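Next up is one chain by itself, shown in structure tokens, the form predicted on its own.
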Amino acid sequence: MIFIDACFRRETPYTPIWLMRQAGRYLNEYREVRSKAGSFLDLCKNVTLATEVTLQPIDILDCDAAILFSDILVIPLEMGMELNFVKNEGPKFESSIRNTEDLSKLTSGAHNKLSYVYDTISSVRTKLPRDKALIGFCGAPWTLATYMIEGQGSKTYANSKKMLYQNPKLLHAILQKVSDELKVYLKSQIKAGANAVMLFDSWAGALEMSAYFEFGFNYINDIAKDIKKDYPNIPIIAFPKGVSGYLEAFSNIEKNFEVFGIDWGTNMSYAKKILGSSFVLQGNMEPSRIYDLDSMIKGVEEIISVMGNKAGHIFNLGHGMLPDLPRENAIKLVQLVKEKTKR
């Protein structure tokens, strides 16, 4: 799989590209797909549906790897809160944990709730062809951590940032629990067909760096660490968004993992300065450009300046897709790249 070599950093026809949010609203197919399962969490529990719409970019595109579809919080909605997503407002829990009281209301063995997740990889692998890779994901202890303590999302993470100064071990306590799920879970996701997972830390930007360190990315890399235990063979991606202040200092940790995800925030000059002996890099095209064909040809083309047509690049975006971005500059976006880092 060209995937999988690129992310051992083997030499590959071509830089391999998929999409973070490759299957979303600006396929028509999904949006059918997704009118027919009721809620979005429906479908993420319907095996049938979330195999088809993890298989839509891969059909219609013609990405490299396809990402399964489901949702990073069904962790916490397994260990027991109440999850709804709200029209125009996103995901909600009827509950928050803000003191030891309810965090021990939290049940262990999540990872056992989660069939349907595993039953969609095997189904999607089945399906996928065998030259494409599958990458199974999670979302970091500390994005977790962050929607469990605030009920939802947040610009400021005040209760959560509260905590961390106030009350740091009851906070390691949330992280250390849902780890715990979470390196169960990855694995299981392996064994199920994934080809390959990654860690999405969204709000890692939202710490000063050693807060960061120590309550955000020693977890991940912790998580790392227990999955090569078992999965040697199986590549790790590590997608800590907002942290380009910081690059330096994950240039000298022990390295768990083989792939660091740049968002369009990072300079990519810089961060192959920094990472690029260290990790294979992911990235990084601000999203928005695929607005633009003329903008989209020259983001691929300032990247590509950058980081050439060796190993040590995955080409992705520095985010996810859009809801209303033309799918015919995406499938030109993957046909350019291909073409333009051909060997």
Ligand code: CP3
Given for the second form:
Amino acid sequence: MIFIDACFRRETPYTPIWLMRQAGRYLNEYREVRSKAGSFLDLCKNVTLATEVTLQPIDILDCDAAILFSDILVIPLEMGMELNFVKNEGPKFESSIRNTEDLSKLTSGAHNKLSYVYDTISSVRTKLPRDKALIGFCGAPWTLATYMIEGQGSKTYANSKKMLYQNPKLLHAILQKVSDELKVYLKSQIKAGANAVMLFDSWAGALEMSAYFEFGFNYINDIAKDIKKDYPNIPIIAFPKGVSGYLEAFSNIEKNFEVFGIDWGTNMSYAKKILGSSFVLQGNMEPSRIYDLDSMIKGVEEIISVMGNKAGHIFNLGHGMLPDLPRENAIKLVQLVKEKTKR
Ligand code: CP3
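Switch from the form predicted on its own to the form predicted in complex with the named molecule and print that structure.
Full assembly next; the chain just shown is listed first.
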């Protein structure tokens, strides 16, 4: 598999490409299945339909990897936090975790209730062409904790940060409980057939450097280490979004994963200089360039001129596809990257 080879910095015929949020509303095929499924969570739990939407970007865009169709928030959901996706408002939990009593109500063994995820993975893997990889994923503990503590998305993360500075022990207890679930969850995804796993830390950039390493990145690295013990041949991708201000600090860490996801706010030549010899870099085109064909082509050329058509790079966006991006350009993007990086 070209994508897996690239994760381990092995030579490939071209630079592989997939797109974060490649299964989504910008595809009319996705919207059709989504309307059949009922709610977004119904779609995540419906193995047949979740398989179908996972495979759509492979059929339509010809990406080198599929990513499991699910959501990071199924972990808090299956730890007992009732969840709804409210139209135009995003995810909302019925309750939030603000004190020890709230924490004690969280159930363990969420990974046992996620058979719909494992079944989707097995079903996708049987239908996916053999040269295409299937990526499993989870949210990183810090990002999941922000949703659990705020009860919904947030701009300021006020409650989460208040806990971090006022009651760091409680935050660590939440992060540890979530981490314990995530270790088993990712290993179960691998057992079901995932060829690689990715940890999304979308709100890493909300924290100052020392706080991020203590409450964010350490947990990612610990989960990665635990998975590596059992599955050294499964590549792990970490994506701490918004950390360009202290990227240097990541060059000194214990290295438990292969691929570092670079967000669009980070200059790629800077990322290459700081991290390119320690990690394979994945990223990082600004998704909005896809609105305009010329801007997209320039974006591709810039990134390829920095990363070269050689091992060490996986092409991706610097964050997820937006619902109103033109699909024709997304199709062209995948073709263009493959052509321009042909060895
Ligand atoms: O990348 C993929 O194609 C795989 C599927 C995937 C989804 N969510 C599907 C989804 C993945 C990997 C995620 C991860 C995720 N979910 C993250 C981390 C990555 C990131 O974007 O930073 C986060 C923070 C979430 C939480 C989440 N899920 C939010 C904030 C929302 C609402 C925003 C929105 O776009 O509506 C979701 C819903 C969601 N997850 C959708 C999809 C396709 C849209 C739901 C719909 O179809 O109505």
